[in-house]
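Presented as structure tokens, the chain that follows is alone, the form predicted alone.
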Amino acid sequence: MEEKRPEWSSHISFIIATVGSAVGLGNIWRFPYIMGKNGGAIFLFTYLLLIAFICIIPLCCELGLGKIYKKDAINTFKTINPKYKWLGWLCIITVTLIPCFYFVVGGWILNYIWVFITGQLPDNFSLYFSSFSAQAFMPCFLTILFLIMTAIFPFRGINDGIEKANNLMMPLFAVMLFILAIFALTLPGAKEGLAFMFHPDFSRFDKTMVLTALGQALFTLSIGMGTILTYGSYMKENTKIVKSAYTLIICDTTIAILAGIMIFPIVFSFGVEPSAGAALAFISMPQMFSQFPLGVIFGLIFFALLFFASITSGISMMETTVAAFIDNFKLSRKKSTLLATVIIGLISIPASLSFGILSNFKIFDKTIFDLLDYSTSNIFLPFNTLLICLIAGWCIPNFWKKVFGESFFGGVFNILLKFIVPFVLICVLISGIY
């Protein structure tokens, strides 16, 4: 007899979970040092533009697929016809190549919440991020207590492990969001960084920054590796597929938003350049925390709040895998995640190790690390994406309906789903590839 599928508790603990799924580093850092790139307000409005009509269609579209079907990525596929099951693989494989990095990242922010526990804040953080991250013992170490932290909640299931892990760290993810938004808000620079942020320079606009957007919208809302489509097939059948996914995007982006409310303003106090990529989590801020009063306090909040951002979002992509693990090899939850867990290590030290003594091993130019952030965010998010919408739209009859109802709203849907969104994605990953 089949084990049944579990649920999460209550609506509110899906959407805390899903949100907590996608807002991850890409809200705190990538996207504030994205949009320092490409012209501040204007990439805003575009985003905000496209987060709204078009992301919406395949962000609905894994959570449909997730709540009809009950299954993982790759029976889900099977299930819709057995020579599309490759592409729950691809998924999963995506899924499960991503923590391989971004776990990297989390030991580095591990060592930042200890440096500033201890209080021990070195002159230069260039030189110190660049001699720490080089080592080879501590980065690989605290890259696998991130990842044990990490699969400590899958391993203890759905509602005592993954619910109350976000049940706890969302709320206290917003209260510091927002402590930091309010302090920074009071620096010198405030009103220079808001109207970077608030007020579009239109002569920035162009295809390229569009596409970046995009982009950034798909990474940011954990589309096209399974993970929403797996949180969607834990939801409840009364819940709405639509209003659940607005009400995750408006959160999500609501954080976006915060984010730069927070950074825009310190950077542009202290003359700092706000498109200094990951440079500016891990170097440039913490140097301006250093020259604050309560400086230590104060960046001790934003790490921790890195911290909350990352493993939320580590959660589920582990849970993702974790889920496929049991569907497919019928073996329990806490075997699945163990045998996940060893599989992400062992990815993750050399991942951990292409800043030090494997910095000069190279795969088409790209160290270990920069290969599988750039393949899975320029090539198999979208790739995958542009799939599931196509198969949605065109394999499934009347999905448009099983996710809208018949209504005009539907049909606008279906013709977004099976023509502009595919449209829209290859030209996303011709601009990724090259």
Second form
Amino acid sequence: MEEKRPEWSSHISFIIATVGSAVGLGNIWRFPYIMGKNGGAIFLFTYLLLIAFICIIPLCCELGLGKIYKKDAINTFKTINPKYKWLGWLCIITVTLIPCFYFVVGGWILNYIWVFITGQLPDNFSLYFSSFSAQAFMPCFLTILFLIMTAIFPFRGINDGIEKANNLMMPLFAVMLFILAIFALTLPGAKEGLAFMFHPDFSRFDKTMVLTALGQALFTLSIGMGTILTYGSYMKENTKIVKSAYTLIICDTTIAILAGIMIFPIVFSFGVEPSAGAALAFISMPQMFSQFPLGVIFGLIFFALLFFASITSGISMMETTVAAFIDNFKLSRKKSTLLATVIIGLISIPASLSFGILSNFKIFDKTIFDLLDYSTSNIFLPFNTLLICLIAGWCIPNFWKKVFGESFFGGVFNILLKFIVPFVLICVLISGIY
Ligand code: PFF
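Could you drop in the structure for the form predicted in complex with 4-fluoro-L-phenylalanine? We only have the form predicted alone so far.
In what comes next, the whole complex appears, and the chain from above leads the way.
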């Protein structure tokens, strides 16, 4: 017997869950360091423009496809035309590969939470991080632990698992972020940090920066892998798509900016390079926390923040895969979750080991971790998003009217959907490949 499709119990739960999906390591860890590397304010302004006028379109498309067809990604594209079923599979492959590296970072976060709880802080976080991540057992164990902690929620279902997790964790997350941002603003480097974020240096404007901003925007909004489509398929009938999409964008961007407001004053107060890259969260930040009184508490809050951000995103990735397994393999939710857990677990172990014993094992000159990160974010995401826009714009009659409405703005959005967004995405793809 086919199970009745679940539904979010309220509009606010739907919004919190989609914000929980969108707000993740992409906002707290990736956004500040990419912004640091790409000139600060000029990157931020470009990113805001792109997100408001370009990314809004695929975001509405995914929500619209979910709301109209009420199916998982594979069956949605199959219903539009059996020839497009493979695009659904491609989305599912992408969304199953992302947690394979994302949860490795989740495992590191668990480790740092433990370090700050026990108060046994190393003297040199740079040495500590490289020797910890290179170990064979502990990082793998923590990756699997993070995976199991995440899987519990899709296992329990939409209302009892995913909704409850998000409704609890997202408000906690927001409170912690505020506390840290306010604390950061009291530091001596606050002025310099804010100037870096909000005073544009136009000489840094170039093509690569624009493309990086767009890739980041797609990743942070969880677009191009069927996640938003799947969450949209549990939407209530009367939910407004464009309004929900803008709410999501505003929340996600506000949180990314707050993360910058939290990180840059600390970075400038301690004279660290804002472009320190991925190491910012796992080396520079904990090193700085270890240097001031109460730093242990703030460090713990910082890693708890990263934990909530990453687990709520992880839940949405797993739910997309689980929903596809339920609908396509006719498995129960529990069996589908177990299957997804085993697949992700098996791939994430070599990804974790790529910082240690597999560090010399390279494909296309990249370690397994880097390959998973690079191929999903720079190739699969823009490629899937491009096809989703093309199908929504050109293959479903009157899709734009159902999603954007028939007003003047609906018409403008339709032109963006049919011509402008595909063109921009093709540029991103070409640059991602070369
Ligand atoms: N949007 C998440 C972040 O910014 O960290 C990442 C993500 C979530 C990617 C959900 C994919 C996904 F399905």
